[in-house]
Amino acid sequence: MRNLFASCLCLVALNAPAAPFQDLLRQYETQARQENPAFSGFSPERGKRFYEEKRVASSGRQSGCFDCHSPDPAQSGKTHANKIIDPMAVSANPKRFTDLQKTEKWFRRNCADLIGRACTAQEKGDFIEFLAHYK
């Protein structure tokens, strides 16, 4: 009986759905391969550099993701209008990166403001990899 129960648990674990952010990563991986045939995977290290990098924003001032989102992605951030932003790290905010339309909306806005162009699928995937594994 114990073996049967253990076998059932293993089957349930094997059939458990993937984390929602992984669905987004698969979509970005497909796009990244189309954008760059030499694509070799996402990198949390590149995502971290992207998150931490200061750039001259469209406003003309130096800015980075962490200026609004907090240097610690597991903490809440604040907009320039003092509106609270939920944590970026998936460990602190499991709802983060679960909705493609919402994720795309914010990438579109923030990439345009911070880097003056649309982010590539590689940049998006790296960014999500970093935040999905941030503790």
Given for the second form:
Amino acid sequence: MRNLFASCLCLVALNAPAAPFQDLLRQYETQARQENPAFSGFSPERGKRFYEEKRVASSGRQSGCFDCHSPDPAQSGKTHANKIIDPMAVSANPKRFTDLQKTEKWFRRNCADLIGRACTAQEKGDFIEFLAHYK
Amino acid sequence: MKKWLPYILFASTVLSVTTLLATSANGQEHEGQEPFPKVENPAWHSECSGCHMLYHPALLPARSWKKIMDGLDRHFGENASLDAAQREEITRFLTSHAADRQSNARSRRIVQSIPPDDTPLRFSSTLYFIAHHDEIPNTLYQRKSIGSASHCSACHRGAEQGEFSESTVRIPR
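Starting from the form predicted alone above, please write out the structure of the form predicted in complex with the partner chain.
Full assembly next; the chain just shown is listed first.
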């Protein structure tokens, strides 16, 4: 009986959701307000345009977020070194945007590489808003 | 007792010379069996497998790993930069298991194939690699299921574990 109880507890702990993407969005929202007093919310439409925009990477290669993450974010993507990337859409991959450190690391790298600067909190929030509601 | 010593020395010299000759004549078969030793480091595992398969540290000499780790912000045309603490930890791990710190035959031959004044950033540019893949035409790497010579695990299923023996090679269609 004790054992059963212990294993139930353990299961609960394992199934406890990691910080869901809403937590991350709230953090970006706080930042966005600091960056821009006129901040008026995140927009999935702007996030979609950002995702689909054609860009030139620092290496000179034609690219964009869609390039490695697949034009359809519910599908798997592929890096230039031929590794499969799990889908970006939260509906297809609930692990997305649940680890602030990971999310920040890749925004830092991919924004520097493709845009030549850090992304703003507004851009990050729009991007996540788009992918969180993509079906 | 002492008087046996020269004989023993002589016999062991003959033995090692014959093995040396045998391996150089027939090296590809002899080194083919042993996989690289198992190694693990969580930071390396998570940070160096996001964009490609994990490359075993025994594939390149320590000076190559240092140069790779010093240039992560411009890594083969991409930004793979890390914070300083992780970079140092992974550099220490890679250099301490590098090809020139290994005693296995394959790593020694890799090191021998690299001129001392050269610091390759790719295993796939070493003479060792070129010699062992000379029967593979460039068009084969371009298959969708492979992509490039750097995608070792497409043909060597045990590549991430350091297993490259001939019997485990399978070229995907």
